[in-house]
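The chain that follows stands alone, in the form predicted on its own, written as structure tokens.
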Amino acid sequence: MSDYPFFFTWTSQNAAKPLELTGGEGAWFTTSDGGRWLDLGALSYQVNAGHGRQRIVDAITRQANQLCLSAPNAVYPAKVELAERLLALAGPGFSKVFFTLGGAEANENAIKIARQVTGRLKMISRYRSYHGASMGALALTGDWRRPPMEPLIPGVVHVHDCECERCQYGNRAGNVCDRGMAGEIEKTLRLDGAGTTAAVFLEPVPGANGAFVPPPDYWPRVRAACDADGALLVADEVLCGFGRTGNAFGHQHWGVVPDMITVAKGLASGYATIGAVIVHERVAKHFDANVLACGLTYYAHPTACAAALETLKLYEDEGSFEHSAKLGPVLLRELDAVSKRLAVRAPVRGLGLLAAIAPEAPLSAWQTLGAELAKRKLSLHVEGKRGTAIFAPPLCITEEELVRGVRSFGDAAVAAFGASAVGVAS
């Protein structure tokens, strides 16, 4: 049992394996035992800017010295500029921002906004999805974290997601989804009661559940289905946003304009607790004459706004989104090489600096992988029960660091899963 006087999340306390962090720089973090770990998972997917970014810390300090606390209805420069920058990243038509403390709250308030604007109750999301741990966001969530808390808020309907290498319709990754999962949402909107769904919530690429990249026409077909039904479309960019997939936002890869965009994680790169709902004018105008029944005590906290604003400036100055797009093919190339080295089938998928490899092996082999990664001081998201290892490094990682890290992962994977007789040595 843990000797610490607090709970560890998403685990039994007897199984908790904490690391005592002491600092970090770039794509690396350090621990109290003197370890220096290559962070291939951006901690909890949030450290897009990297560790030890002093300019973000300095921005927080400056803001704290000037204005350290506020009220939800207050106005100050960092709050205004941050909202303006978010709207510019979202693109034409987006007109308002609702600030939150994180991703779950962003999705909670997107639910509230959708219900108020449409007057409808229901929402649609996917089985392999994660939208947050609060009760509304958890109701949207499709993965293992939802069932222990049921019953949750009513009205959420789940549909299947895009696993193109196992598509029940026979499609494959990159193919047109003319008979595939995009039609599932269209069909569900109709069969579950046309005109009763307030919103469809989708991660552009479901990250924590395996980096499933949709076919090119998936998002456009879902957008068309929502338009035909009158349902809103919400892009949950909490994990995918701010360069993770190589664009400012993941949905932008497919030229679709959602009604709302929810963000957090990379917004302040973990340096402060902040999230937001970015709202299109066609939704926001409802509240010109109607009360917005949403609010939070720490709405747009000054130090959090300062951290987020400086983070966005850093991304722009360093070309972080473009760097992610450039390294995406490198990450897939190296993971493909790892897959060929293994004695088991190990599909690879990803977009930008978000990718997964899924070796088909027993849980015991995955436990061995975890131990091998710890020996090599590699941090990433290993989900043995779901059979995935997910890569989401800080966007500042160099190509040399990325290649080195994935090849070291490959050595660990060979030790855990066995080597292919025709594998390619690193």
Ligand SMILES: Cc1ncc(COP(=O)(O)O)c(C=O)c1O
Contents of the next structure:
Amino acid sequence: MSDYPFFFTWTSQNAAKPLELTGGEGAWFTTSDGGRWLDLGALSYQVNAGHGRQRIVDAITRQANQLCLSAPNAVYPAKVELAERLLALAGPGFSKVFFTLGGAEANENAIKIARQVTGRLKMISRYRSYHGASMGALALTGDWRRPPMEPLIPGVVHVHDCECERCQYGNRAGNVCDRGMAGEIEKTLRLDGAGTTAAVFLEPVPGANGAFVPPPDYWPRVRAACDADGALLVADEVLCGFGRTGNAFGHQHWGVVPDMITVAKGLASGYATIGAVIVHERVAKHFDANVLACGLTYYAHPTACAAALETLKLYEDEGSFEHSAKLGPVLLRELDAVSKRLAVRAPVRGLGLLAAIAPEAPLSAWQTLGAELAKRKLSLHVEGKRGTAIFAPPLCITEEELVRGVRSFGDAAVAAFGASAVGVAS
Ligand SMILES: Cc1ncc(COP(=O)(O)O)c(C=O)c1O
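The structure above corresponds to the form predicted on its own; please give the structure of the form predicted in complex with the ligand next.
Below, the chain from earlier opens the complete complex, with every other chain and molecule after it.
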């Protein structure tokens, strides 16, 4: 039971287990009881740059001293440079940025832009997805957070995901995959009324819903289906963006160019509240002569822009995206070793520094895991009801910290799920 005078999110208040944060450094954060935790979840998947990064704090301070307040359509150097950097990361053809305060608002505005540009209403997204808590973004969301709030905005159709271990099309290891999942979006675009869908919203690798990595031709086929139908393709990079999967944006693994990219989280690494929609020229040009019916009082707030700009410079200076790509196979190797130590089946999947292990065990065992992790001061995303533990550490984590952390997770997992008969000790 919490005595705090505010709500805790996504939980009954009686079940809230608050951590009293005091600070941190690199891949570690500290708590008021003197605890030092290894942050294998980047808090809420956002601390890509790591904790205690003084250069980002200094950039915010400098900006606050120089220009702390702004109007939505005012111009100042940090805003211009940040937009230029985002467009450069997105690649050739992207020409405009719309700034927001976070991820849900980025998707909300991408919905509005897609509807304005196409003159169509409908959207397609997937069941294993989270796109934000506001009414439009929640309508796109496929997971448990949507149904309690329905009806939401009309026109969203959900399709299945690339959950290859439980393939909806019956493909199993050893079978030839006929890529039914990619075909599902092609089919839905057609069957739900050809030429009526404004946009398809996809996370490159669904993050909070379990790090399902799609087969290599999934995104190219979805792109082709959107092109054939005239629907726009939106990559929700709020979680996958900025190095999480080993490059600037997750969709870039598959050589596909979306029409819009939504970002937040790693954009300023949690040091400020900022998100954005990065818009391709083929969409942006619509607004040269048409009113863009979108706006926010705190659009491109100066201190948030300064924080984001410095964060992007830090990624470049430290080679953060390359580091994530390099440590990805290490994370998978160590999780495979954990899987072998367990008494239960525990599939592993991931890309870059975003990975999941999914032991098939009852909720009570998952509750034990939570307690075992707390004993070891390991912080990561444990979704007992959905049977997944998700790893997404700050990108500055060292290989040694990562290996030590996952092995310690393995000890906690053995205590919770039991040891395999041929268990391998860490
Ligand atoms: C893929 C994705 N999109 C959107 C959001 C919503 O972002 P925010 O919480 O900043 O509104 C999240 C948050 O977890 C996310 O993971």
